[in-house]
Amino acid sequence: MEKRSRILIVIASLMFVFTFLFPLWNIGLQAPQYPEGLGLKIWSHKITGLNEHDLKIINELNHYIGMQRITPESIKELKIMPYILGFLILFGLIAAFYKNTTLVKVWIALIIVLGIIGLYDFYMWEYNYGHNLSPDAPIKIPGMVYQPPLLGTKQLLNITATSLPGLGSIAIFVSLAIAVFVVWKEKKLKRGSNVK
């Protein structure tokens, strides 16, 4: 692996640091009674409101329609994810240090597989959150579920829910693109040297 490729892999690995500094996902809620909007920021290690009291307000609203409270400290994924992301940073740096394109390919595969597992897990969390409603809820609408969208916008009664990747996820996508580019470039260089 040439020097520039190694530098790019180091940069791609270190971009995962952004997953600790910025949210991975954002869910915004717009409703007539909340014109300023409400929202959640889902980080690798915590869940916070878009604004200071949003999480508390959302939990209060959820109570009326029978949805579970969002209690970040009880979500096991938030305890595991920082270690997974730390492992990916270390793996990428090792691949660059050993100048090993095969390790970079394994790293790419790990990012993709873990990303798919993460998105599936997030979808299932949203599914359970929006479908498993308390039978004792003050407000009951037969057949109504409140699952937010995984990606995009969805109408839930008078609430418009929008779910989009945060800067942390965008950093992962950019990191992955850099790594794929490096593998492609190294393959092209190798093919060129074999022709000579």
The other form holds:
Amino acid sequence: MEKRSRILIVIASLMFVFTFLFPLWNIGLQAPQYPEGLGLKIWSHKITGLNEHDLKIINELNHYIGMQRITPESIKELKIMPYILGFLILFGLIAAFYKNTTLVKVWIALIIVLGIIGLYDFYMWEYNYGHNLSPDAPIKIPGMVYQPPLLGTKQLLNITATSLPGLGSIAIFVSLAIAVFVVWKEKKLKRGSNVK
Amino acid sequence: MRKHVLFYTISLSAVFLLLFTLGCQKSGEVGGTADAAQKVYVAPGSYDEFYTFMSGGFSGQVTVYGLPSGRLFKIIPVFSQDPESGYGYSEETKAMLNTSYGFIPWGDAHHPELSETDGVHDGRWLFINENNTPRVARLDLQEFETAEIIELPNSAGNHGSPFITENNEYVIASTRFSVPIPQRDVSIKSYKKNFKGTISFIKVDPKEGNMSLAFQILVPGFDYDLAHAGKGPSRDWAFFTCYNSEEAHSLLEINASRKDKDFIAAVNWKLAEKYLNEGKAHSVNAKYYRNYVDKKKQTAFSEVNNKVNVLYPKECPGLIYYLPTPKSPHGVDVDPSGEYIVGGGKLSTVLPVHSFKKMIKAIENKAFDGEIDGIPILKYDDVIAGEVVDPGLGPLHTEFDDKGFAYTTAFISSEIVKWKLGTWEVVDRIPTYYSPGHLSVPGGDTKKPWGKYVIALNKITKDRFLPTGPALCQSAQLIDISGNKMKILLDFPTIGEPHYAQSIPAKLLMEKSQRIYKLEENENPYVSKGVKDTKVVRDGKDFHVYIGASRSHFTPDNIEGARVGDNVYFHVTNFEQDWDIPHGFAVTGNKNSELLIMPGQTRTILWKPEKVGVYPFYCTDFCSALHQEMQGYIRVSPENSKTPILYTLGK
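Starting from the form predicted on its own, produce the coordinates for the form predicted in complex with the partner chain.
Below is the whole assembly, all chains and molecules, this chain first.
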């Protein structure tokens, strides 16, 4: 493995640190009564409001349509995810340390597989959150569910929900792109040296 | 042929267009209304350029308006009970209205004064005086609520108040009525012998704003009417008008109007500080209250003081000088440079302007014309800078713009007169509708007037609005002063008497305006931080109900165990942390008020049930779509019953 590739993999691994510093996903909510905007930030280890008290406000508003409260303490993914991300950082650094392209390939595969699992899990969480409605809800609209979109915008009664990846996820994408680039570059170099 | 048609069409169109434009211009000019409407139009959803704080006069409150639209945003309760919010009724706010006379439910608020840094409004606090039971209040401009009220002893008719020194060192106040000091049983006819006035200096804590009465100066028994602190070169001085130097005690309209000249008292407050530090002050017994809000506890407390430091001018040479001023002067206003002191001689035909420089020189040269009780009277000609001739009839108050002009209200001739500082010539005048008292230019009494508008604060409105029976509104009148000629833009009714007003650019306040109270910082002893804290506790005859309010229910909402004759305290905490979601609380037959509770706040109302029964309580502030469902019941059992305490929600 080239020195430059090695540095790139170190950078790619360290990009994962962003997942601890920035949210993975942002859900913005717009409603007539909230011109200032409401929103949720989904982090690897916590869920917070866009503004200081948004989570509390959203929880209280949601009881009208029977949605469950979001209590970050009870979401087990938020406990596991930091370890997985830490593991990925470590794995990337080991691959760079051993200058092992195969390890990098495994790393890429791990990121993709874990990423898909993560997104699926997030989708299922959203699904449950939007479908698991209390039968005692004051407002019941037949057929209406309140699952927020995974990506993009969706109208939920008076609220327009917009869901977009946060800086944390973008960092993962960038990291993945770097790793793929390194593998491709290494392959090209290898082919070049073989020809020689 | 075709070309010709085109030519005629274009020419005709041009002529029509020209005529149309001329027509428009003309209709615009005639009433000036289109132009004025545009200047005061603030589109829906847009913000005003200025906040204007108006005194509510005899309503005892402060009102907050926007300029130039004249829209009313808020009435801030200050000196009067406000059953709408529960101010002065709730357990947390009752103490604000305590005085040495007991609990006073009403006040007469006159002069809102914004706090200053280096002579410019800084948007931290607003001070306002209470005339009738002498007090000064401080309002917090993050909360837009009253934060503190201090009572002034040895004062009667706290009218010349509260005027502010350049860096809020002091809030100054003078007594309009002279009275026996200390109060005692004497014949009114002994006025000249026994009646005195005082000038008070309230110290303001530079960080928290807390007020304390630093000292008073005992002055001859005239009527001390209004005041202003100096600025720039005159920053160490404060100026007070007085009338009734005749010392009349009956039929003042005749007897106090005999002399040609009364006075402006110039007080050197820096020197007063020095005398105070030298121990020249007499510690005098005087009971007075200071009521303040403990922000963490969200509760008002009263503190009783029993002593005040009093300085006697006779023992403190150089402390006060009298500037002779025609005739029964009302307002005293210092121009932005701090050099000119304008006296509003309400019975005078000229408006006298004193020069600070000349005053200092006259003091150095001892250009005195006698003295009263150890206070030297300076010679009029040695202090006067100029006289504005024909300033209207009954000139009262003057404010200044950013271009070297002054604006004076004339009460009797019902107009505002614009004149130039230095040349004293009147350059414009505009009628007002009718009889203005104060006027207000944004920043018009500071070192940095923002200019642009003057507001006339009118006492009489008669035919200006739709009639509403004998009691009519008073009004504010917005006048454009950006050009050479003053132009009237808008009339708008006000709450109570818009005695005086001050304006501040919106950008200095709006960003820091508080949105909620943080529940986690709420240290009210009766707070419920969450559902788990809600409860009902009996303590003898006191029945404490800890209630939480959130959309759209109270926790608990079914309460049993109260008895006739109990003092039922509803401690309601608004659990919301959401902007603009207050909850209200009212219970049947309460002889007290309702409560309005802001997000994160705890408020307590006392209810004394007198009849057995089950009584509903409900949220009075339309908080949510299910606001009508936000209700509960409290059961009141006979006095000696054994009904157990029970409190539930959803069971």
